[in-house]
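Single chain ahead, written as structure tokens, the form predicted alone.
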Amino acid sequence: MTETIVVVGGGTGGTVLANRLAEDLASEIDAGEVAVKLVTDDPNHTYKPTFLYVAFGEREVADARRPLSELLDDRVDLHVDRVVDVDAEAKRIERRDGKRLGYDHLAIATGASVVPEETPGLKEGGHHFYNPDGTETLRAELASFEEGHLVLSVVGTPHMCPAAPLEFVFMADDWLRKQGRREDVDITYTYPIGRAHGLESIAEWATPRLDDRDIAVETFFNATEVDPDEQVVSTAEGTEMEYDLLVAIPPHTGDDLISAAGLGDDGWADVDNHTLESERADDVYVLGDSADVPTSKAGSVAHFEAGVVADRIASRVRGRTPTARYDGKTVCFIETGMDEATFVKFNYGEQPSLPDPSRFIHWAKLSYNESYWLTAKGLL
């Protein structure tokens, strides 16, 4: 009887996992003993970090997309439909078209999405760079923004790519200088806690650099409402800030499937931090942004988690005790302008140190962006 592995989600975590399984279990798949199926509601794979560059006219939305059929190993069976429920007791998923698919091992990597509508007025009064429509609209706004107050406000946490808010203001500062408009634009960066970033070492690194760039920082700034007509952000602390262009990190949510399946609350799944196994269902793994683990919601996290989950599932298929464990490994580049960058690397419980920004690291990031598709294929 064929042992079926179902992967839900066609982002970084799901695609890398499916390809790793196809490689690791190639002989079993070829013999008809194992089947790997990937179910996703989008036939395209999207590399979301590209959207930050789209906002500054450095990339196009099309650069962020590739058909999944071009990225998946031929041994992976691709199903394009939305999964709406998981019956963990019967070990089957239900698709939107009403069809059901049984599994022996299930991995969910449905990611996160932005919900600006959760903050009154934010959808109407703010912009963001987290999806195609958002970043293309922001690009048009930046292109015509000649003077005034540019505010980057981190409204929602946790959010995808924790370094992105800092990257945006550093890039905006440099981009405006190169455009000859910086003297006419004030930039303010706001963060909801008492420092400029959730990780203390990154906050300590960023704060003097923000000051050197004449980027104002407002901490303990928890935006609760935006008045798009008056162009004012109101906060839980009772303060207000006027803006001419508001770029927000909107509230995020996990996929409805997580809650519907009883795997977690608010779309974030309860999992073991090291095995990524669900704490609410047997033979179910959750990885990537959907997993509630104490590290960043970043593509590198999904990538490293996918390797662990692939190893553990392959071990179980072969009747062995899984030993692979995820240690929280995270690697993120941080653009510090339009042509310099640094990076962070850390595990659970560690504070990263950051090397001095350089053109070399910037070009390393751009090179990785171009070669990312090899990562999605499981080749890097």
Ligand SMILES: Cc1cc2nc3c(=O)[nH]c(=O)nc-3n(C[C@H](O)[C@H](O)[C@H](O)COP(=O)(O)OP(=O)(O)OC[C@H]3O[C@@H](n4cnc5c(N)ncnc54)[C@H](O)[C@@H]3O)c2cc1C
Second form
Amino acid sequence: MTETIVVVGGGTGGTVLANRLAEDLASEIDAGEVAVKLVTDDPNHTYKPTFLYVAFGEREVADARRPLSELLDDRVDLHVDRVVDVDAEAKRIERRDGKRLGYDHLAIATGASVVPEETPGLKEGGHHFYNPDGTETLRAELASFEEGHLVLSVVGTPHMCPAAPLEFVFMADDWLRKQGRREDVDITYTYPIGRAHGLESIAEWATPRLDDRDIAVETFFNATEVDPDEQVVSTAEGTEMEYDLLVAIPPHTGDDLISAAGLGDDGWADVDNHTLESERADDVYVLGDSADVPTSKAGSVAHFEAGVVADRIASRVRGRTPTARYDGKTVCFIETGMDEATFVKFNYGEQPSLPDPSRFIHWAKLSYNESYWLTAKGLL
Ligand SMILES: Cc1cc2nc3c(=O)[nH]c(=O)nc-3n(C[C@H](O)[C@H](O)[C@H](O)COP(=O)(O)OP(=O)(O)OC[C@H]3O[C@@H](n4cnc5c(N)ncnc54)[C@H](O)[C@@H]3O)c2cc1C
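Please could you give me the other form, the form predicted in complex with this ligand, since above is the form predicted alone?
The complete assembly is shown below, putting the previous chain first.
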């Protein structure tokens, strides 16, 4: 009998996982003993970090997309449809077209998306660079923004790529300077807790640099409402801030499927931090942004987790005890302007130290962005 592995989600986590499984279990798949099926609601794979550059006119949304059929190993059976239910007792998933697929092992990597509508007025009054439409609209706004108050407000946490809000203000500062518009633009960065970033060492590194660049910082700033007509953000702390251009990191949610399947609350799945196995269902793994683990919602996390999940599933298929464990490894580049960057690397519970920004690290980030497609193929 064929042992079936179903992967849900064709983003970073799901694509890397399916390709790793195809490689690790190639002989079993070729012998018809194992099948790997990837079910996803989009025929294209999207590399979301590109959206940051789209806002500044450095990349196009099309650069972020490639057909999954080009990225997946031929041994992976691709199904393009939305998964609407998981029956963990019967060990099967249901697609939107009503078709059911049975599984022996299920891995879910359905990611995160933004829900600006959760904060009153934010959708109408704010902009963001977290999806294709958002970043295209922001690009047009930035291109014509000649003077006034640009506010970058981190409204929702957790959010994808904890470095991106800092990257945005550093890049905006540099971009506007290079275009001779910076003198007429005030920039403010707001963060919900009492420092500039969730990780203490990043906050300590960023605060003096923001100051040097004349970027004002407001902490304990939890935006609760935006008045698009008056162009004012109100906070839970009782303060108000006027803006001319509001760039927000909107509230995020995981996919409905996670809650509907009883795997977690608010779209984030309860998993073991090291094995990524669901705490609520047998033979179910959740990885990437959908997994509620104590590290960043980052592509590097999804990538490293995919390696662990592939190893654990392959061991189980072969009747061996799985030993691979995820240690929280997270690696992120942080752009500090249009042509300089630094990076962080840390595991669970560690505070990263940041090297001085350099052009070399910036070029390393751009090179990684280009070679990402090899990562998705499971080759890097
Ligand atoms: C602006 C921006 C900049 C970023 N920069 C960086 C960076 O520099 N470095 C970094 O490491 N990370 C970065 N990230 C974060 C990174 O993109 C995500 O952490 C990563 O994509 C998570 O991978 P994932 O597989 O969990 O989810 P995703 O890549 O979002 O993939 C989810 C997939 O699941 C599919 N799907 C969802 N629901 C269903 C369903 N019910 N049925 C079937 N399919 C479904 C979706 O269509 C999608 O294909 C950035 C993100 C953004 C938005």
